[in-house]
Amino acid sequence: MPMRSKGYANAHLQRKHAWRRAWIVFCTKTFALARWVWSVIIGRQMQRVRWQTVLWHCTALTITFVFVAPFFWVLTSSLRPLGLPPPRALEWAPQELAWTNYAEIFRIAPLGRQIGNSILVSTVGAALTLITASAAGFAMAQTPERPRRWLVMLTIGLLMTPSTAVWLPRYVLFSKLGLIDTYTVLVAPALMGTKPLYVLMFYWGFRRAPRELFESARLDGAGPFLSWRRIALPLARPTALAVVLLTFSHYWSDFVDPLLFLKSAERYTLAVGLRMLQQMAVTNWSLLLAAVVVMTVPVLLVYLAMQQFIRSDSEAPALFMLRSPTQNFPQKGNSVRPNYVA
């Protein structure tokens, strides 16, 4: 027994020294960064750096801290050992790291299958929304002015309609069609663009494109489908990437639709599984926060993947496997016909 107490004391002392060394390294790096910033503002580079730039960076760092600090707290709190009483104040770094919490949540609840269900629903929903919302936005942008105004007003009116008002009509409709307790009922809103906001985003994106570009394509023999696929989508790829990211996040975190329309537990998504885990482990907040981290990480990975396409102009068109919107359009009088087949 004394040997065990001595070993535990040594392990605790080693962890304490490790945290102290980490804190010293953090303070050293922070001091070095502060010295560099001071040299930029006061030193030789003061003439090249304007105070507006410094103010912009400070504002950006403040906003970043506001969004990153809660996630960092959730990450560190998910590593607290089980059975400990909740801390009286914010605990940014627990004394002991319990990585077994992540394995425990998969043992308590079937999160593996629920993650697969969420990935399936989110991927299919995002792909269908990209097609339907962009097609609807392109049709609105090519409509004459008077009917286009009415369509925009109708879309804004649908956007202002609360989602709770359509729960009962959707349930009755899906029940008559026999779609209750299927994955189809979860991705059915994607056939209508998921949200009117996404249609308006594509509409505003396509309205910025020159109308003469589509008219010249129509004179060269391109129909509406080819103009949408070969010209409109590549020009609106920032909007398309934003819609894909927002739609994936919407279906990934959707809690109401799976709860209303699904009855089988093996078809539940991760959002419902998070609620099940909370009911099974009410007092173990570390397990719940570990599940929150598992649910948040895929959305962050999708965002980082989209960032790569946004930053690279050469790789972004490859997302749609399209060519440049100004390529293969011959001049008037040229006998060579454009190659619209991708």
Partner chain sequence: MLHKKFITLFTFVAIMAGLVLAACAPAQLPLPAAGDVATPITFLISGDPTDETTYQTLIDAFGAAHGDIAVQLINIPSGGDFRKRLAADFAAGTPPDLFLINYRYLGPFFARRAVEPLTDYLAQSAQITVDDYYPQVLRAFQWNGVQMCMPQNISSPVIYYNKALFDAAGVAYPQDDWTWADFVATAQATTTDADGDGATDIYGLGVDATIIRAAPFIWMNGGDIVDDPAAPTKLTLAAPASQAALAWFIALQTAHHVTPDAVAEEAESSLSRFVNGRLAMFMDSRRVVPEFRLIEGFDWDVAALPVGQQRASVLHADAFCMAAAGKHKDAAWTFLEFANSADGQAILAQTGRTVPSRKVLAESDVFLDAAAKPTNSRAFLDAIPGMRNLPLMNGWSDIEGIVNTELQNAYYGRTTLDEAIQSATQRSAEFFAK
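Since the structure is predicted, the reported quantities are computational estimates derived from the model, not experimental observations. Residue numbers count along the first chain shown, from 1. Here the rigid core means the biggest group of C-alpha atoms that line up within 1.5 Å when the two forms are laid on top of each other. First, how it differs from the form predicted in complex with its partner chain.
When two forms of a protein are overlaid on their rigid core, residues whose CA moves 2 Å or more are considered shifted, and residue 63 is one of them between the two forms. The Cα position of residue 303 differs by less than 2 Å between the two forms after fitting on the rigid core.
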The other form holds:
Amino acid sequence: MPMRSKGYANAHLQRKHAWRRAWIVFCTKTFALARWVWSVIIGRQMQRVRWQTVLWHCTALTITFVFVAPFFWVLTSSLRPLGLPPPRALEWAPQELAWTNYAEIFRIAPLGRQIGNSILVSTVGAALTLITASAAGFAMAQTPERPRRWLVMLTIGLLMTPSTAVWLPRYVLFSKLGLIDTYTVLVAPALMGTKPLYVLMFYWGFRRAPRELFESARLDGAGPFLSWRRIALPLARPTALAVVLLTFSHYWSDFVDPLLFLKSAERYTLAVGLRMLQQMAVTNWSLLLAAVVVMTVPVLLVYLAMQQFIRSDSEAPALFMLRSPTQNFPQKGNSVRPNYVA
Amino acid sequence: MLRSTSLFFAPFNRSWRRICTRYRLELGLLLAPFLVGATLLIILPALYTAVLAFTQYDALAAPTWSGLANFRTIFQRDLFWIALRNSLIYVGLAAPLQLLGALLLALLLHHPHRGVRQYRVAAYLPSVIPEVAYALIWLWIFNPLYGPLNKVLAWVGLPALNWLVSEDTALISLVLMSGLRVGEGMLLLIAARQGLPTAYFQVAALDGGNRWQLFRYITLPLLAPWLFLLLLRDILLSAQSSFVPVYMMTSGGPNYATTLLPYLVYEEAFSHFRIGHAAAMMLIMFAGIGALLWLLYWLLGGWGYADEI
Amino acid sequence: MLHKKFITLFTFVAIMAGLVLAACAPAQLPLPAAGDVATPITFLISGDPTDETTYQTLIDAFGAAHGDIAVQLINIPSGGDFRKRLAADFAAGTPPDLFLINYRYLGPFFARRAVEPLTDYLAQSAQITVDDYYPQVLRAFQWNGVQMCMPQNISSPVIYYNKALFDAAGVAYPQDDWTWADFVATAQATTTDADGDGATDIYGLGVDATIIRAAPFIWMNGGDIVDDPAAPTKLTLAAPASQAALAWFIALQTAHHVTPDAVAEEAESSLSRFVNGRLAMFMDSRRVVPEFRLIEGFDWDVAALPVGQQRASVLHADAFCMAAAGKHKDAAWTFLEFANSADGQAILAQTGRTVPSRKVLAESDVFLDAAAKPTNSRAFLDAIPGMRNLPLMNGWSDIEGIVNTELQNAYYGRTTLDEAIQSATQRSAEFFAK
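Could you drop in the structure for the form predicted in complex with its partner chain? We only have the form predicted on its own so far.
What follows is the entire complex, opening with the chain shown before.
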């Protein structure tokens, strides 16, 4: 190894470490200060905090900032007064808040009506999906081995079907059934659990639930219907929450179905309204972003409401889960490798 | 062969049936809405489309049988290969990126620190935003002159990029924007990570394992089945979910740099009324995704939960 | 017992929503009943809310005279969504009775006889006769000599200009006989870097890099887009006259830098720049007038396209088409007749969006209203004698897409013009074959 490359690498590393150290020191000091102020305010003795915790908070803050920043900017930019020249430099907050932008979008498009339609469709869709998807997922989990595999394969196959493939035939089907231009047609997918993925989510959830539970219920003479209603559904609460959120958001943002299957503008949903605004307000980002906020906030509220239903930290990770996955691994010997690798 | 057939028919033989008729009927009833709905809304439409792949059909006149002509035409067209290449790049980058993002977030946010829930909510935020709105948001963020992204780059002192305007960066931009929608994967992996027995980590730490070794030899292998499941899901979803961003943000440009298969299919069917061609492409896409999943399944040696599936 | 609450809540919501659905849906449905109920016809358009309001006004006016026909207006705002909807409607065998569509998308419909020929209807009509309309626009909706649709407007691209920016730059307003050289000089004079930071703040010209914008210049230069406009078999953009016109067009961006480059155009569209007073000239058809009438910051007007070796312009027109598979063709014709009568077109012309296709109306105060901007509306009528249309053929949407992409590559300096032309000619060949 030539000497100069080593020297270069060292200098580089030192510079890097210096930055890191400075960052850590800065975070630690800030955090300590904030904690001290807080302890004074609430009048309680400070507890010792390990510097790792502080570092963790710093990292978490930095990273989650990346995730929140887009929406933050959308929010501030939606309040930018109309007619200003586009910003030249980074604006963390607009100089003045033009709340009238929101009034304006409600004036130029019938958003109120569309929000009503969207709430109707999304709520009904989510509620129906919860019932059909959990029922199907439960029944699949209780089906004997062979047909069950076929069902799962079939569902995965359904999952792979491009949505473009079904637009035209569905239109033909719905018009034959005389359902064009009704709300019913928008929530029709809820009949099959909206998306095969949601059925699979319930299925995986129920497969991981302790089987003895359903066995003993069955021995007690409870049919599948009763088991589903009384045992499975309450057990699957985290999955149910996740599915409700995903479905609500699906119906909320779907703009293809309303455009294809509706005729009367008074039945259009908010997603279509946003498309219309995009056509109309191409010249005006403030208005468009205000509409984006109007479109996003209700889903956000549903998400936060779902959070309130979560009882404990272990339930928070809602997806797919009822039981820890490691319980499926053989725990013999010293091996911690899962069995499938062998 | 004999064994497997008898196994297959085991649920249907007479004694089993006598005991369980009512039970199975109820199971069937629970399953019925899904099966009926799926048949009506996916299977039949998809089969209909699959048949159309072998016809000339423009929605205006009745379809006429044309055998494999559609496939021959498609394979001769550069645009199909461009779209295929773009799609493979997109899926090849987006799915691993989402997986990696979800894993890193999960490793960071599985600690039961105070305030962790707020961080999780924050990290989940981009996944909640409806995709139409999400596309518009990023169209604005990527704005080369006035968008916040380039301004942040300038603020940090980095050169501005042209994002969606340049052929070289347009597809990458779409991948990047999909990389923030990792909330579901993150929650799944947090759950999985929290489920790992702490004893393993304690023993390994006593044996003098450092953090990297703990991750490499304990966390990663134990999380592998979940990661695999997630990768399959991400591949499936990113293969299809690219339509809305392309449709709303780039219309396939510049110079076809973001023409992905779902968008090309849409253009063929609804801008040029060549539904036969579009159906043939969809069939190819379906087969492609199926093959990709099968390859992964084969490469990684099974589902990880073969008994569970 | 939170989970019980949860399930109860959702059951409740589901039931409530179900009730709402059950209660509302049937009540709102237009129930077809026997007897005296009006014949329902559907009318599909693609436009912004202003258009929708205008057409609703037209329908209301029609309804006052024809109580026996109920027209349902369906507006699909985006052009792409509109075509998807149209395809689905036709595939299901339930096409709209009437639809309003640009002639450039009609090739496949004519080729498949999906549109009802109007010869017989026109022959019997007391209200409208083809002699009332400009022949330049009727021509674009004829297939094998048969009138298939009735044109609603006869628009064409003109140069919108911002008088304030012209005054500030000390440039004279465009004259009717200005040349290409005048045009470039004007654009150069009005392109300015106001704050002196090296970046252009005000561009002299905004124009889409598309074939429909470049076409008039090709024709003015004596060139053509295709070999035989009546029965095209290939692109002729490589011919010297066409190539020279395209080279001049592309030089606006690549050599003179008077139009926004790719980055600037993506950052803010030329349309938005013009509306916000940061673009001196903007080339577009009549359709932007309603939006421009809302401009308060400066005065603006329109000018004819700069003249080359000869005068030429390209037709922009939409027409009412009747679906051949429609179930109420007579009722649809009655509405079409009304919409294209002097009264009907007068209603549509009021927004300022259309150039009426009826000669008398176009020459009247309804269109040439001196009080309404643009003052020089006559520029639209002056363009009519030299007006030509893009080819009407089955594969035109493909060809136009390919040519536009390649043209943009050349316009924004990604390839040379010759490469772009060669690629466009080669790739479009298969769509001429059909």
